[in-house]
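There is one chain below, alone, in structure tokens, taken in the form predicted on its own.
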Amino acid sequence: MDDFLAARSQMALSLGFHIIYSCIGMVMPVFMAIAHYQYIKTGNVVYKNITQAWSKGVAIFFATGAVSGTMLSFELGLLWPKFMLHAGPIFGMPFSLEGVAFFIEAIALGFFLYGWNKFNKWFHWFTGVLVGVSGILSGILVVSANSWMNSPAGFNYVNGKYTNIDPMKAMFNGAWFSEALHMTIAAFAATGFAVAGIHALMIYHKQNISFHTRAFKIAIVFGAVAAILQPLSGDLSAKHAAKNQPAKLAAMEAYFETQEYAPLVIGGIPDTATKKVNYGIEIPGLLSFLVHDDFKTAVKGLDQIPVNEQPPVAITHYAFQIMVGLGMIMLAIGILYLICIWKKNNWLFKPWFLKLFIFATPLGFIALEAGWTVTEVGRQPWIIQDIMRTSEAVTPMPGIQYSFYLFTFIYFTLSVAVIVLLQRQIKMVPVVYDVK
């Protein structure tokens, strides 16, 4: 393995397994405030054992969002020194508002986990809705760093040299809006269903049924209303892509040829060399309606791009495809899931209805895993679109894939342990939580 491709593995990775922790973190604290809620204004001690068991699991992810969050830092600086170099004073502040989010998330944190009893109530409760309010706040203000990469705005670029800086402009750059709302939406969607899942588990075993009912209603009326959403806000992204990124556009649907009537590609297997997508199912005008709300207008595609500029093609395909598949699974399960409540109260008890939560508890990471591979892959070879190439930005430091094995063992480390906790508290419902 080469130091490019080590460093590019190692981000990958760190990524990946961060994305995870950090949309967990983001939601999971407003599932926990909304128990809450239910609590004062009901008194019923259930809410309160859930809002409790919740709060351990919000811990859990804080403290491991934190250390991947701060070692994921440290790579930006050791593999892509040139980026940083000229980008970091750029797009520096909303990393910096990002910490000062970090910090009140880890302050009312606190507050929430050893004020019961101590505060008045409705104190309490707000301490709990400040670390969800902040949460989301730190992934979309992330989400707006990594966005200006794909639309980078808020300087001038002349001769190699970086000038009249606005980090302002660099924060609200064009992609900024779409890109976050995409990504807290899937946050929402993903954690929802996840959360529903397990509990649904729990239904299906007949543990603690009170328990489990209620906060899987919590948790699948967020992941249901976020799923039927989410096409809306994937909408945006891609109408933005196509304009400003159209290498990304055409590398997602696999789009070989310019034409009018440009078709949307449905699955398939993408031939580089014969510049065709095998097996896949073509539906003229939609791709061109989607993107210029008009059936007819061309979309531009690979062959008006210059080979050197192409994003790796199948990859990108593939995850889009996976993405949107999965999404429209969750979107299909949300709305059976307000049937459900609306005319169907009798199916949340049916093993069939349970069964198909227990199979989508992980649809929504991997969807997730797919739309951040779209957004990153797509991109290539560009780590600053159009201005700075990844192989420009790469660290001349040699022995990078030790640093990517050391990582992997960290990060697969860090993983067992939050898995075993996580089994650890879902035990201990009946013993601590929701005690007869």
Given for the second form:
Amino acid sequence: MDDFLAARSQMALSLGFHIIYSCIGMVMPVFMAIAHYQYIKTGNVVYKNITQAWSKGVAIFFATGAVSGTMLSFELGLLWPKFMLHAGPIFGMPFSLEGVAFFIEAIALGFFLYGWNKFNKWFHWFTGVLVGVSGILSGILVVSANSWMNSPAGFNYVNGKYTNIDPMKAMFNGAWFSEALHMTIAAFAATGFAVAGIHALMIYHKQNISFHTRAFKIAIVFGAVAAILQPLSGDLSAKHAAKNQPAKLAAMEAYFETQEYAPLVIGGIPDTATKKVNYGIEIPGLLSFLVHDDFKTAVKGLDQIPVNEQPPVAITHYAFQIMVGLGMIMLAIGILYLICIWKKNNWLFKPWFLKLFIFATPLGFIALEAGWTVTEVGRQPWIIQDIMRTSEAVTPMPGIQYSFYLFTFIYFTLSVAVIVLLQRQIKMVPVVYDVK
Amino acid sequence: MLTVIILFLCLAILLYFLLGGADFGAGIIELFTSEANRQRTRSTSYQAIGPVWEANHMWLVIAVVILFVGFPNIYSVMCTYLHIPILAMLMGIIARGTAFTFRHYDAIKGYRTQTLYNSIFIYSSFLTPLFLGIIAGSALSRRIDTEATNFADAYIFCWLNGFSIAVGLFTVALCGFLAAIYLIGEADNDFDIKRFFKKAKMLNIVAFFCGGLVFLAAETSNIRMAKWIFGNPVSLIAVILASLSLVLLWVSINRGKRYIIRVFAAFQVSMILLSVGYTHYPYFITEKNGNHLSLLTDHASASTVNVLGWALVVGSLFILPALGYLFYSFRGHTDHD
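Next, give the form predicted in complex with the partner chain, keeping in mind that what was shown is the form predicted on its own.
The complete assembly is shown below, putting the previous chain first.
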């Protein structure tokens, strides 16, 4: 493995793991605060139990999210020192604010986790809300830094020099809104479905029904609503990509040839040699309509992009298809759940209904990883779109593959540990929270 | 605004050393506690640092962000040439933070898993400040060689040398000492208070010897340590004040004062950092060829510095009172579920 590939793999691995930890760490506190509010309002101890049970998950994910995030802030420099040398001062603004938001989150979490029976109940509740709010804020800020890489702004690039730096303009770059919106909704959808799925499994096994149904209902409302909203934000993102990163959009769609009435290709196996997609379903004009609101307008294809500036088509295309496909399944399940509430149908205890949610447990996170792959792989070969190539940014230090192996080992171990810990927490629910 | 971000950088480094250092030190003390008393130490340190450790850790993140936004050249040189010790420090941070959380949040407290978490926690608590010290020592002591042509000179010997390691050991000893002082005030029974007093004394002596080791290593590798510390009035006064506070600290320890000693200990460590920091200021890295990377010249453009400065000022208006209230609320005995 050469150093460049090793550095890219290590970055992908680190972000791939961090994204899961941090999404859960930012969404779970919101669920927790809602359960907590229900407890304060109704005095029903089941809600207190749910709050405390979830808070343990939050503590575990916050700790892993915080340390993996710290690793990332160093890895940016360890792996891409030349990128950080130029980019740091330009896109650093959201990172500084994220540092502040994350700090507040850490303080609030200290109050919340250790503050039971110590503070005024509303103050204690508020600290939990603050964990959620600052978590979401830091998520949005970090994504804004990433969106700058896709849509660089706030500086002039003349003769290899970065001048006229305006950190605020860089932060509010063209892609920040659509990307942050898409990512935040994705975090809610993925975490909502994952949490709901685990509680559905417990209801299915007829354990602590009252505890798990209440928990399930809080989580799935967020999951369902987010899954239903997500295609709209996805449309915004795609339109932005079409305008600013045509190569990425073309790779997502495996769209080789510029044409009018551009078709939307669903599925299929892209063949870069023949520049064709085999076995895909083509819907004529739909791609034109989606990006230009008009069936006729041509969409820029890969044929108009120099070969050395094209992202890997197959990976981007498959990842995009996986994301959209899973998103659609989650959308359908979300709608089904809303119908269930609306009809006041008591499907919730029907095995088929529960099985559906158990099946959906990991879907959001797979979609999340796939979507992130689209964003990052679709930007290649650029680390800063059209300005700096990823290969120019890599550290001169050799032997990065060993660091990659080490990180793989660490993240793998950490994930196993987190899964085991959660499993043990769930297993202990009857022991800790059953009313005796 | 440049002055503001430099002040915040110094504040972040100092607070990370004092607060984060005390966290690491809790693990170091556990490492040097007899098997019979380890559980007692563990539960006191959990009570003391459980609610605050996540926040303490954030000072490092703030320092790093200030570096890469405000002083990209310094950050980039450190990350390139000190890649390996930074990596080692990160391993320590990740292992330590997760082991600390896992050992508390494992719903089934099995003997074997707890033993595993404990050993990860205590060894990484030792290794992390060791490498932090190594990084600091390497940055200041003309070790980084940006003109090196082979791997070992460029990436290994800049940090793997007597002086850097001595600074690392000194850092470990200081962290252990800070933790012992902090835990004295957090322990809830006489037996533990006495134990931590003893540890504090011992670690203070160890720190003193490690400090001597740093001088010795400096002497053998042609680093003019004495000139650093006695060569200018500010550093000299800082060292004198540190020595005075050492005397007051010992008097207070012997009189069994539990809280005032924190002030003396924190003051002492701050003065040590000041004496070394002042003599190098504004240089952050001195390279082997004599080049300096300076906080006053190697900073980002004025627009970036301005915005970063405001972010820090406004952010600290939220952070500092909240953090103060957090420490105030959980001082002394902590109830946790």
